[in-house]
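Next comes just one chain, in structure tokens: the form predicted alone.
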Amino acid sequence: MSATLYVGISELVQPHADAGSSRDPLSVTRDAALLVRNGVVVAAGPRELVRSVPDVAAAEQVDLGGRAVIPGFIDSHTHVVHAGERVDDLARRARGETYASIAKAGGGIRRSVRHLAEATIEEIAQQSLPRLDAMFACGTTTVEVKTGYGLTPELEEKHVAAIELTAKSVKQQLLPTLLAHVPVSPTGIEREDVVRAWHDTVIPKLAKRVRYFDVFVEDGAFTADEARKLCGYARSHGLGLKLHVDQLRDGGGAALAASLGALSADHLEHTSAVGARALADTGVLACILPGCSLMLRDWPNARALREAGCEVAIASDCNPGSSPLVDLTLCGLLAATQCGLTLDEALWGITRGGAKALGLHDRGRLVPGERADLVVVDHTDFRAIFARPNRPPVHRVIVGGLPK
């Protein structure tokens, strides 16, 4: 593949590759240029470095027009790949419903079981597109989806392979995850059986397949020491783990991330100074969903957990019942609204932020080595991308150095 420069760039944001401790999560250099060889970037920075790297001169040129250029969204945690819509979740939220009542009444995780179930892998796949074609629209360019509608093995085993079809049409990656979502069956076998049966069947079976584990702790779904027995068996299979906690309740979820050495976690509503620190200490991210906030109207608080030293990831959640939202941009512009962070923490937090909280270490920036996927910003100044909910001023998005 012959090279690629790019030129005529406003500014060049780079997130840093940890932001810990940092209040400046990103660097930003103007009048920049972009090389980029055989998918990965060679150099990038001060237009005139760039231009002195040896055989430079051999690159097809590429001037941008003065724009700001941003590394690739990276979103690590949704459930983009299901079928069917839950616009009666929404009616019965704005009546006053909870999250709970709903399920308990039919609603949830269970409607969203018989779409799976009643579709065929094809037609899954085929509702799924629109929505990953307009994520990718709005810059998003890598994506962790996530089973979890299918409870029974027979259909965890579906969805993964409507996940596996539906990547084959797609412009950015997807990454598969398991999900332990809920301990319950549509055919009523007890609590015991469906944990048994991820523990034997359904983990063992699929892991070659899927690259995470997450689980859902919370009342009414799976108990701490439910999810260290799953947790610690998908680990002996390779996989690496996510955990859905503390989204109802402080219930000590973001200490057993920690303790269970995840990726991430991820919700985190609730989390306590107690839980906020033990991420910190362990390095695991805190992921925060602003998209799932907005429609349940319950705001983690990010500030909190930057200022116990966390590093803080940012995912769309994108659901058919409580995050519809495929705009990584607003939800990071949400982040910074409601939730306490700044812009720039907000920008790391959809690009490095997202990579670490999927253990990858070839995205989120533009520094040589590294992937060359980037969002071309319709714009002089990088943090226009925020400034025009659900319609980010995305000029191009350009995966392994080439425009799709």
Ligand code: NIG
Second form
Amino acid sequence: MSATLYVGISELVQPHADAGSSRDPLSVTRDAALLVRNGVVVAAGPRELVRSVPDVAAAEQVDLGGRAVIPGFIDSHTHVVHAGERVDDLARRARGETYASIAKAGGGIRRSVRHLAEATIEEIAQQSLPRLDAMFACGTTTVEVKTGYGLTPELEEKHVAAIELTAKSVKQQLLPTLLAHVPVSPTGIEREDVVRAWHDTVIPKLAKRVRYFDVFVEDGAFTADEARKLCGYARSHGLGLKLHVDQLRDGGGAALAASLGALSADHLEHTSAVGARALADTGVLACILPGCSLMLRDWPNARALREAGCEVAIASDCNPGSSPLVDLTLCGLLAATQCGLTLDEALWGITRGGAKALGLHDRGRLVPGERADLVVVDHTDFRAIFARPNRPPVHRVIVGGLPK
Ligand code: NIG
Ligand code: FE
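Return one more block: the form predicted together with N-(iminomethyl)-L-glutamic acid (NIG), after the form predicted alone shown previously.
What follows is the whole complex; the chain from before opens it.
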């Protein structure tokens, strides 16, 4: 593959490796250039400096016309591969019912389980592709995708197969996660049997086809003890750990994620100061999901998380019920307007923060050696990316150095 030298960059935004607590999490270089070879960043920085790199003359030059360049977005928490929609849930919530009461009555997650059971693997992929295309158009170049609408070993395997089929036709990289979502099943077996099935069958059988393991810890979902047992076992199969915690009440989930050495603790709408401190002390990423908060009117206090010393990632949680959002720039905007982050922190949260929440060291910044996944913003000021939610000013998305 030949090399490309991108010039005409009004500002090149570089997230710092760590979000830090007392300084800006980004640095911005004006009048910049970027040299990419074989899909990897070779040099990035002031134009004259990049132009002095050996062999630069051999690179094809592409003028970006005075636009800002930022790393491609990394969505570290999604359920984007699913079947059907839950319009009824939305209507019921609008009439005052709660997420929990709808779930208890057989709606919510269990409705999506029925949809997944009724669709073919091909149909699930067909329904998921437009969502992933829309994510890409908004600048998302890496997407974590959870199972969890299977529940039984057979349907969880079907969900993994649907993610694998979908991954063949999308422009981004998809990183699959096994999600132990709720301990009920369409066949009505007891919760002890569900936990046993995850331990004896789902994890050992499917671990090689996924990268991460996640558990929803909540009343009506799994207990902390069940999560501890399954997470320990998943880790012994080489899977990185992620947890859904403290969504509906403070269940001590952040401290649980910290004690398990998870990559991230996600949701955190009700996390206490003690939980926030535990995440900060252990370096577990705090991942907020503002799309879900928008739909369920329950916001995490990201400012308090930052002040406790946490690094905050932002993900879409794209799912058919509580967060049908695909646009990470909208999630970043909501993180700023509703959860107390600055725009710089929001950009860190959807780039380097997403990478860290997935334990990835090869993306999320545009430094030498990292993947050349980037968004060319159709504006001179990178912050404009947050200013047009649902139609962000994306001029071009480049993955592995190649325009897609
Ligand atoms: O992250 N909280 C639990 N799981 C998902 C919701 C999935 C659904 O409602 O279908 C979440 O919000
Ligand atoms: Fe989720």
